[in-house]
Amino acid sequence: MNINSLGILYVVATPIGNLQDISFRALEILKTVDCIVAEDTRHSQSLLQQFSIKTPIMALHEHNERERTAKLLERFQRGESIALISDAGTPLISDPGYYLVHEARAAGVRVVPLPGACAAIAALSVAGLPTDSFIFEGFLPAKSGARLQRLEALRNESRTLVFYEAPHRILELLEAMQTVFGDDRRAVIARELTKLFETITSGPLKDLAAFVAKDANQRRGENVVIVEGVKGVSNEEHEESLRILAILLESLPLKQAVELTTKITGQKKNIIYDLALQMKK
């Protein structure tokens, strides 16, 4: 089939809280497509009702995404256009939709992004931490052991770290970060962005953990947690240390490899030692 006869998949960003953040273009597309697919139709109905959008809507989530995608691909083949939205923000950013987008592109369907709100980017823009280079980690594992393991892997990362966290786990996350990153690593909690009770709080991890533990209101609502990367080590220096350490560990005991890498690179011994332990694992 000629690609021009296929429908279009629009990936539409929606507000993360304040409905006025919807774009004119997004409203036009949502009103004119043949169907809207949403993570939770009940949640999205309030947005559609607010703007008198009567387009048919169906659910697309992790439990039915493969089954629904097959049917949606048939609709694209018939020339229908469909809009993908999530509960809030930009679809696929810690939200369902990857499989649909992947399969649509593989089938030759044109996939069009409609940019808009994204909690991670909104939080970064006001955090006051370096934004020239960052890593988006999304939600960490819910189980404490797996969460600590992932944080350990990020201990010496020099780029700014961006996480999402649910309200009932925010204190556990901050305490785990204290354990791994230390009390004094600077961080920012952006809670309920664009909503009525929005709060943006910054400080050392120990102060943030104490603040959240003391105020129960800070354990309500969705959170973006941004953590400053390790200072004094550029990404290039970090990669060079990894390369040298990997070579030395092939033929030397861990302790000796760490000492030689420290002498060669000039990096702190504890940083090189942590890297060596991660490599051995």
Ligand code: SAM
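Take the two forms, find the largest set of C-alpha atoms that superpose within 1.5 Å, and that set is the rigid core. All of these numbers come straight from a predicted model, not from anything done at the bench. Residue numbers count along the first chain shown, from 1. Compared with the form predicted together with this ligand:
- Taking 2 Å as the criterion, Leu27 does not count as shifted between these two forms: its C-alpha moves by less than this amount when the rigid core is aligned.
- Core-superposed comparison between these two forms: the Cα of Ile16 travels less than 2 Å.
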Given for the second form:
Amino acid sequence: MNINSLGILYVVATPIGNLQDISFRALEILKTVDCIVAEDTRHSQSLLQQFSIKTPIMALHEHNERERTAKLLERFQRGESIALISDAGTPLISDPGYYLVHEARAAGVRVVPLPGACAAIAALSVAGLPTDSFIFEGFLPAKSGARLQRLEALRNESRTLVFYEAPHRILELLEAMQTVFGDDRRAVIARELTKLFETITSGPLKDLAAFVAKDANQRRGENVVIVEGVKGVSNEEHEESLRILAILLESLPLKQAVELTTKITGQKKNIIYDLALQMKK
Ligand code: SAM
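Let me have the form predicted together with this ligand next, following on from the form predicted on its own.
Below, the chain from earlier opens the complete complex, with every other chain and molecule after it.
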């Protein structure tokens, strides 16, 4: 504890399965901070016990984040240092902690990352799909209508897409993706990463959906789903098509606007047609 200055907030990644993925530095910080703030204290206690860490622990989740953050800010003022962890992987990545990090930084508290496991990055690193540019979508809405709507908005995305999904919804997600992205779009399911039943399966969406439908084991465990972006259209080209199409749709019928946009941009007619339908909606 340093009483002359503000304490530090450490944002500490923990393993996503294999405990050996914890870093030396993470162990040292977790042992020496004044308090560990965890999403689920019971879950994290078992991790801490494995490493003989006896630091006091308190809960911070979406229901108490605001009230707890106010208390923690007082502790930083007293020079105490705190480590934030989540149930697995990197805090704030589809996990709690955003409000605390935001407020701590706003209060001038030093926020230090301790990098480590993250399911999205681990999955990307083995998927064999382009990694030069990708977008992290995390969890899609649970309701099927809202999920389809979100997927529709991503239909023409050229960057690699990264999704998280709960085991009981994995088949629904793959089927919805097949409907929106088409049978043949390449994808990868990275399941149970770093654990005993780790499997990384790639193929066209229709094959992946059939594989998961056939084998109940594939509907158990944790999954990252990675989908290849639309090939051959850069973001700039996509933006340009949208701009041209919007102008033409103002004064021409849909069919003509689509034909002209296709001629001007050289892009595929079905893609432009889909964009036009979305714009008309
Ligand atoms: N903060 C975590 C991270 O850094 O990856 C993610 C937390 S989020 C609440 C949990 C989701 O992450 C799971 O539903 C699954 O989609 C993905 N996930 C976590 N661990 C995984 C693993 N070992 N294998 C595959 N996916 C995993």
